[in-house]
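Only one chain is shown below, in structure tokens, and it's the form predicted alone.
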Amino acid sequence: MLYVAVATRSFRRYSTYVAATLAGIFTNSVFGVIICFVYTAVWQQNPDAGGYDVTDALTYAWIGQALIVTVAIWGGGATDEVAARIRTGDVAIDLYRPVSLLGWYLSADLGRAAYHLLTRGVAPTIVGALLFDLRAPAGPVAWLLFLVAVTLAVVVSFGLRMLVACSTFWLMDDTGVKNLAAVLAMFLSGLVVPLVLFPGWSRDLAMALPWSSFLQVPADIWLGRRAGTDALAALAFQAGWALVLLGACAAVIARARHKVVVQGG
């Protein structure tokens, strides 16, 4: 119940930033339209690029806009707070709490993601559906699988962002690592172009990396390209990376406990 309370309060905290949310919805909608025009031009030249038709491509563009902030593809969320608290030393208070630091901030990030999915995820998608011919999931099962995929995408993203934040224990500033992680996530998640357009071995490699969980996997489930046992295998792929990354975070935090020195007070 504690972690549910943390997630709920994180949801309510982000819901106070109404102006920022409205500005974000507008921005995502504008970029969604621009990307759709680009994709339309590309698919007119190659109507089955990557196995997608033009409707798949346009739908993919709006799913991408819906998940940028929800999954925190470019970084941000609760892990930014962790990095700031490491810099100021306030993380010592977190380490003294009788609860898991990892569980606390994962709950907070899931609360943030839920708010962003309901606002900056749903609203731009509605705008896209009004302006373009988009493809909807095939039925309730597909909707459910998509929501599970998005939840796992947030957990995988949190694991990578938490590792970046924990680098502050040793570097005192995570700016460089965070910028590098954002660039990798932007290209390897499929946000710039769908990973199915990557040529040969680079596509297989990108699809095997954790960043493909951010966008490519949820989008393929939404589009029906991964259904039935194939969809379950995709969810298992995401869950596997989530466990690996959370395990790595726990090990790094345990190692960092030996480095933290609390002075004064």
Second form
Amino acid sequence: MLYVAVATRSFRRYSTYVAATLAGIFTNSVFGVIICFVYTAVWQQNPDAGGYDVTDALTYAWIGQALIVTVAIWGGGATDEVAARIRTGDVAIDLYRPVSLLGWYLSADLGRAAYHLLTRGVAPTIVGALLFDLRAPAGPVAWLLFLVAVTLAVVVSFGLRMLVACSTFWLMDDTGVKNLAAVLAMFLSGLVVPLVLFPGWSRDLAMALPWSSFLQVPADIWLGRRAGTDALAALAFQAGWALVLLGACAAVIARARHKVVVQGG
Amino acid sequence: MADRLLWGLRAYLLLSWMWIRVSLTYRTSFAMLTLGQLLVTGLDFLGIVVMFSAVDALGGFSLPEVAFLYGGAGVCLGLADLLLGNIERLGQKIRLGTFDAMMVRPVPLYAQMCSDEFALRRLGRITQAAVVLAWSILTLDLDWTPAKVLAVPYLVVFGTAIFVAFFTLGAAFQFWTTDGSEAANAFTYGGNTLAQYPLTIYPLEAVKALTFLVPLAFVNWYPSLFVLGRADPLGLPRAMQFAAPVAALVLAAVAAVAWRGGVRRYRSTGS
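What I would like now is the form predicted together with the partner chain, since the data block earlier showed the form predicted alone; can you produce it?
Full complex below, order starting with the chain above.
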């Protein structure tokens, strides 16, 4: 199928940057270690902060490092290309192609995510497991649920990033919106501090927003904090946001079609 | 030598000014970028506040004390990032061949690289860190002596110098691996994250490594110990708290050698 071919090519394209991957793994590992010491200090003071124990917290730190680039938490990925093509006008070509623009770039982004999960996801996690005492998913079902959660996380993230990229149709330059989106995503995904530590209502709010799909949901499934029907509810939550966001993208692209002026050569 | 330095500085200022004018062309975008920079670090500190909703102290330090460390490190990193943050794009420039264009211009390469796409929006990050630093100073009940007052600008100047050296080293590294720019982030942004917290939360071996090997402890830890009136967990002589200029000089020398070596070794990618 076409979309599988797009995803495969995208996977291979990213796999050519070996030094970049190694540098990224190194940086993710360094951050993982720093965060582990911070979390250790927190959970030493308060051994069941947020309902996690210290092992949960340290594992969470490494899942976070594994998912930053995989889920493209602070931006990047295939949507950067869309923004660049809108700026240069090349997007006109994408719009009259007989394939869905959304489907094309979503496949490319999933291919990228698969490559990043296998490299920048797996490698730092191994480093983390060697240095600290971490928790593994309880069994094959938990592993499977985790992988589904990560895939849905990528789709939700893609939906948000695509909306940001589409703002270029109106603003001509998306860097400002992109930065703001990255800031929100970083904090509300639970990357800065696990959402379970948020006090009171702010925790419920953060859990209900789409960004909790990025990291908190997959992490809770990995840790077994959400298992059985609760895990299925979590996946349904992610799928719901994925549908809403992709629908919004489709609507925005349909509107933007009227904006694009194809200049004759 | 002095002439060349002055010429480099002048070129740096002129080029930076040009980029400031460029960035002000798209005003909406500029405003959002600056606000974004302010928020990015702001939420970062909010994360620490959230942690303190679960605990009273981290590594024996209270929230205002951690805020002092956080603000100090943030201002230093922010200033270094403002002065030459885009130097980390060296690898990209090499790949695209635009670095070659810089080599034929009669302006020192380092001045060109540092000023390239000079981003005034980074004032957002500096402002945020400075606000946190000011809040901690107002909240903490410190008995100020003239030496302690002077220790604050001292911290900012030499902390910035140390980060400038790390940015330069990270860039020089890209002469060898053109797409490995992210490794440098471990030392610059990673160093900043590390220095935001009291070093007492790290193992003693790590603190030693951060003092003698990768001297990030001199950015804000030792000067802060002095200002906050805290004992040094390593029990090193008091002189260590004032050794930041030595660390900055040594690092700057290493960075200069690495940069020169990189430029000399450079072969165009031919694109």
